[in-house]
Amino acid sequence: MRELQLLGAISELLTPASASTLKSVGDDAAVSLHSGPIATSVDQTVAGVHADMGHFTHEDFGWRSVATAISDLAAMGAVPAEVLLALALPVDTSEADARSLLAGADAAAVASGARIIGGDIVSSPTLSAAVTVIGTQQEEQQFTTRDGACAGDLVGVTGDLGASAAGLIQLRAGVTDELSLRHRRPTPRTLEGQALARAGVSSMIDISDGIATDAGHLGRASSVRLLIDLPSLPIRPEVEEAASRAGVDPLTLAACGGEDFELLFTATREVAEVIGTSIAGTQVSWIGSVVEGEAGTDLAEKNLTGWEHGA
């Protein structure tokens, strides 16, 4: 599909922008209106690195590209507003596949309350997407960052862990089920992130690389040590079954698998008591504590590490 042909179809494919967007797709730059601070993040999805196109549809790829970028806003307690989507498409990409990719990207944005307002398209040997997301503050509520954890805080996590990694195991075994959907189409915890920010959590991060890595990010940013109780990690029975069939320890899968896009956070005991065992209708599990000591997490001492891109 040629670039001009696709550009001409974009306006009809995308959900119309919100009232805060003064100029959207079709001009040299988008123009939007926001009051107060905004949170901005960029995320890349590359076929063969983040998405095995032997198991992903182009619609899956579009969804995942936008959803994983919006997850960074969820980790700040931000309200997703706008998305800029830069696509690199192989020259043999069909019109149907290009449209499906855009449909998936648009659906993921709309599901989180955001709109795609612009971007770019180039040809490339490899399918990839660079997604910039813009989020606004909740009313009278600051963004939550990684550097606020203090000794004495508790460590919590939303949802369950290991489902995405188990889903990849299922896909490679030729099984299409709910776990495989969790891998192909993650759901960013935007409402949960906003509710946790309102509750007053001290720090927060989304789990893209696995708790074994992301807990270390929180610890180092806050100059504290996160102690994680492995047996407390929330794991669904289906994940345990998939891990066992693949000969993988379920706890290791939950700690290191990554791409769950749940939220890992810290909170004082008083805030933790208010949050309890659920937030915005999603399960919350308390899995550890924050102490003084070498910045990072004790999971490193147990030789548990999450995903890390090579240099």
Second form
Protein chains: 2
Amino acid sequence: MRELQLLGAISELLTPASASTLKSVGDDAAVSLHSGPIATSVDQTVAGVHADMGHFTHEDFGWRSVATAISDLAAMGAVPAEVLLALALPVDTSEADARSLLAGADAAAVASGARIIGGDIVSSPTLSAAVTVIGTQQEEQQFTTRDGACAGDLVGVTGDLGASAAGLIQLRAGVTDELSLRHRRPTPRTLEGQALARAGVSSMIDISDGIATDAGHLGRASSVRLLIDLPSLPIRPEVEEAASRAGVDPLTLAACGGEDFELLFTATREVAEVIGTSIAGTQVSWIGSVVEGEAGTDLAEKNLTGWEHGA
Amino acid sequence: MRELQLLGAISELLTPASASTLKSVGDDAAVSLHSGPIATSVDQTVAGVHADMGHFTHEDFGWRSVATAISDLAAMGAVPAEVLLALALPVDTSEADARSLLAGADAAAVASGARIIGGDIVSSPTLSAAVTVIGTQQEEQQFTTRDGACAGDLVGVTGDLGASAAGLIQLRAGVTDELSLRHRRPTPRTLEGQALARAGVSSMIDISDGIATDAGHLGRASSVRLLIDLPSLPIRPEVEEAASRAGVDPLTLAACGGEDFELLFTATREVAEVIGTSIAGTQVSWIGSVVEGEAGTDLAEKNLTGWEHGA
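The form predicted on its own done, now the form predicted together with a further copy of the same chain:
The complete assembly is shown below, putting the previous chain first.
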């Protein structure tokens, strides 16, 4: 389909913008007014790298591309406000597929309280989306960054781990179940991130590459070492079953599978006690502690290999 | 090269952020504080579609991707402030090429007074960049949009047209000259856009698809008809020569070549008289007028064919 046809259809396909957006889709730029600091981030989803189109519908692809970008705002405790959607579509993309992609993207934005206010559509040999998100601060609440972890803090994580990787195993085995949805339609932990920020966690990051890698990012940003107790990682029985059928250690999926988009955070013991075992209705697990030492992370002594995820 | 290696090198490669950026590269999101409305836009450059890598260096590619995104801010009369750079690199991209690309992107941002404050780097079969730009308002000066053209206004354009298309002709002929630079390293008309906004132009758009298409966008947004007098289009003698050698009508290059990133605008006769024949040191040509009628544009009666540009 031609770019102009799709651009013409966009305003009718997208949920109308909110009051903070003074000018939405249709000019050289969108215009917005936010009274305080804003958090901005961009995240890309590339077909064949982050999303196997043998398993993803175009609607899944649109959802995933926006949801993973919003996950970065969740990790700041930000309130998602606006989304800019840059789409690169192969020339043989049908109008129906393009519309489905936009519908999935719009749905993911709206599910987190945000709106798509602009974008760009070009042709490319490779289907991809680059999604820019703008989030605002909760009232009187600073953004939570990666660099505030202190020795003595505890390490917590929302939800459960390994489900996206296990979902991909299911999809490759031809099974469409709740796990496969966790892979195709990740849900950013937006409300959880906001509640954790209000509770006063000292640092936070979302788990996109796998906790092994992302705990290292957080440790290096904070110049501390995160000790993660692998047996404490929250793993659902269904993930263990899928891992077992595939002959993979479930801990490998949980630690290295990536794409779970749960939140990893640190908190003083006092804040951790107040948070307890759930936040905003989602389970919280305490999986380690912060110590001084070479910046980074230790995952006990387990040798985790055998799982590769997208770059 | 590996994504993490490049990410580690980014802070040293980029020009440090400005005071309005509270947190730059290195966290889940960048944080900024702008006191008034902001303009946001995203623009993509795809290798093989918008940039033939047989003619573009990686540094050219980085420059072009940021410059064309900033051009959208110029068309709003905005002051470029911040850039988010989403890069998709083939796995065989060398570290030297990746660094050159970043250097070109940084240089284009800095040349317009903006800074790269965040981004995303992934691998992809196709080299591409999605660049998000954030611009602020000039003091007490509203953004100029596409929808303010009124019947009776005159139509103006900055600089000259067809140079990018002529530059591509030169590159294909193996010639590297000033015209070829216009293709590989477009310069957004940022100061011109700001000055035109202050002068009180009634509508503005940047010329990315070619004046034939972009005048249509402006006419439809304003619900008026733009009559463009083709013989008045500003064309440099070098463009006429390149067109002649290639057997193409120079007017076709000027009207349909695209990628010139000049500014097309409308103004009342009073404002047009004040502007005269130059703005911020750049030539201004008056090339048509605005009338009531079916929204869109008329390009006299000339039949312009034979030139194809990227989608």
